[in-house]
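Next up: a single chain in structure tokens, the form predicted on its own.
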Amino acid sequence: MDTIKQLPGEWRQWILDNLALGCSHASMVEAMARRDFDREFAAHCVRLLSAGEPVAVVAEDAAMSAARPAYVDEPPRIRYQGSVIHADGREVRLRLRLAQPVLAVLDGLLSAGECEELIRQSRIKLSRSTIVDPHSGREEVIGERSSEGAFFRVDENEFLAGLDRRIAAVMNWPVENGEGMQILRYGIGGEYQPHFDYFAPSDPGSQVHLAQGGQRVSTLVMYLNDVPAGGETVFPELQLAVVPRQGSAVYFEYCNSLSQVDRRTLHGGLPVQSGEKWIATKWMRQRRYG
């Protein structure tokens, strides 16, 4: 039996989750290298786990995991009236919901015309998508996120101001606590490997972002078009895949009143197999953003 003594348990699970989702070995090695793993060591870990070989977890990491306080589930922020959310004059229908973690799939959040207008306004702004570097806090382009994106300020124009009010009503959180809307376009093969939307408190780079309104508390991912094949939003811990449908959305919460973050909300975007995928994302913060 080959043993990797230095691999933390959380990274072992991360590799297994990504293998189950069909992510390439090269992309996983690249992601680990960016978190200061030796490339040869990372490649060795991925090869062993993909072959079903056992991998030992470092004892210190297991102790840290056991000592981490369990996430305290609280009543959801999002509010339903039966199967409907009344949001700034629009009825948004509830298609699926989970209590722990709080997650909901919604239909009819946006009209077809609104989806098309968001895409139209985004095309002239598109640039390669970035992530927040966990060490520096700077935004950087990486291979694991193969999309183009555009950002809009809150209330940037009359059309967006109306959507911001509706979205805040759906998420049941103040408009001023929201970050500006992000629009993403994924072409064939475009994907986003499993990740968390919150800022990891232990990462030095997170402090820059936490100072601008506190932790992110919830996410709303809105689908602007139907995707012929692929592009599902997946939650590996929940064994859940949400199929993109124009005007629908998936909502989830991951930060409670104790500022704990919920690791069950690990999520990613599967590769687009046909056509393209357009989404709009809204993140809410604990306090006024900016």
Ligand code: PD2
Second form
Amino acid sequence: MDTIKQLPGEWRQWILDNLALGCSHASMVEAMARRDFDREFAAHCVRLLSAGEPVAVVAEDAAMSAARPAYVDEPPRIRYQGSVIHADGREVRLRLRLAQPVLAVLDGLLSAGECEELIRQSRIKLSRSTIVDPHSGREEVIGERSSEGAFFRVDENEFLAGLDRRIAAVMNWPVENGEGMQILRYGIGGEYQPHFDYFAPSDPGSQVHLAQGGQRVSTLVMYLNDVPAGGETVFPELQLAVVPRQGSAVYFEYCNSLSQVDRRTLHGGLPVQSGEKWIATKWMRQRRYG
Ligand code: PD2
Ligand code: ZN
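The structure above corresponds to the form predicted on its own; please provide the structure of the form predicted in complex with this ligand.
After this comes the whole thing, all chains and molecules, with the earlier chain placed first.
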């Protein structure tokens, strides 16, 4: 088969995104060669773009769209010993796992007492999640995420530090790479519309987020209470719904060593139909955060 010696605009952006993330030239050339680009041509494009020089691009045609960068699956970061994860002295049980995208449902991550303590501490800080309305400039309640939220710093207190150590052990990623834990409370009708947790690499607004700690690589959503009806975390591409259960969690990975992001991890929170829903979320970054 002939190798590709033309650069579609989408691939030009892919190279620029990965350069901004600090990826090595060799890793980019390797990924392009795997998608049938000519190695020398790929290296030439990476060299020019890294030097800030222009590179001619072609519009994507049907043949080229077949060469769109596909997410390269890699071995999971999370590690199971049989159906258990030994995490900083606690036995966390595996209830479901998916090979690719890497996803796991875990039981017994937090005790009931720990969930209640997290809720108690969050109630104290809780403020309604807001955004700045572009027209009025006023802070408005976010429409698509009808919830209240609170953030905890990694070193907020001993209790949080202990949980952060356990979470880092489960996610098999350094505690220093974690963002502070986010707690959300959804009331009846509260939902989180489908989104990606990673920052869209080609979105100029992402650069400010990526500058500190790089891309997000994995998420752990922990359920702090049982929800009588609704509130499932759903993955539309996987046709999977996770029912919230106190102390359990859903874990998933979406950024590989090439800094590619995995669109299969689109996910959202369905409306709560009865009662309320409390979650704690931990996002891990490529590098040290904060
Ligand atoms: O509350 C959820 O189930 C949910 C859904 C999607 C949480 C998040 N995303 C998140 O915290 O990123
Ligand atoms: Zn999310």
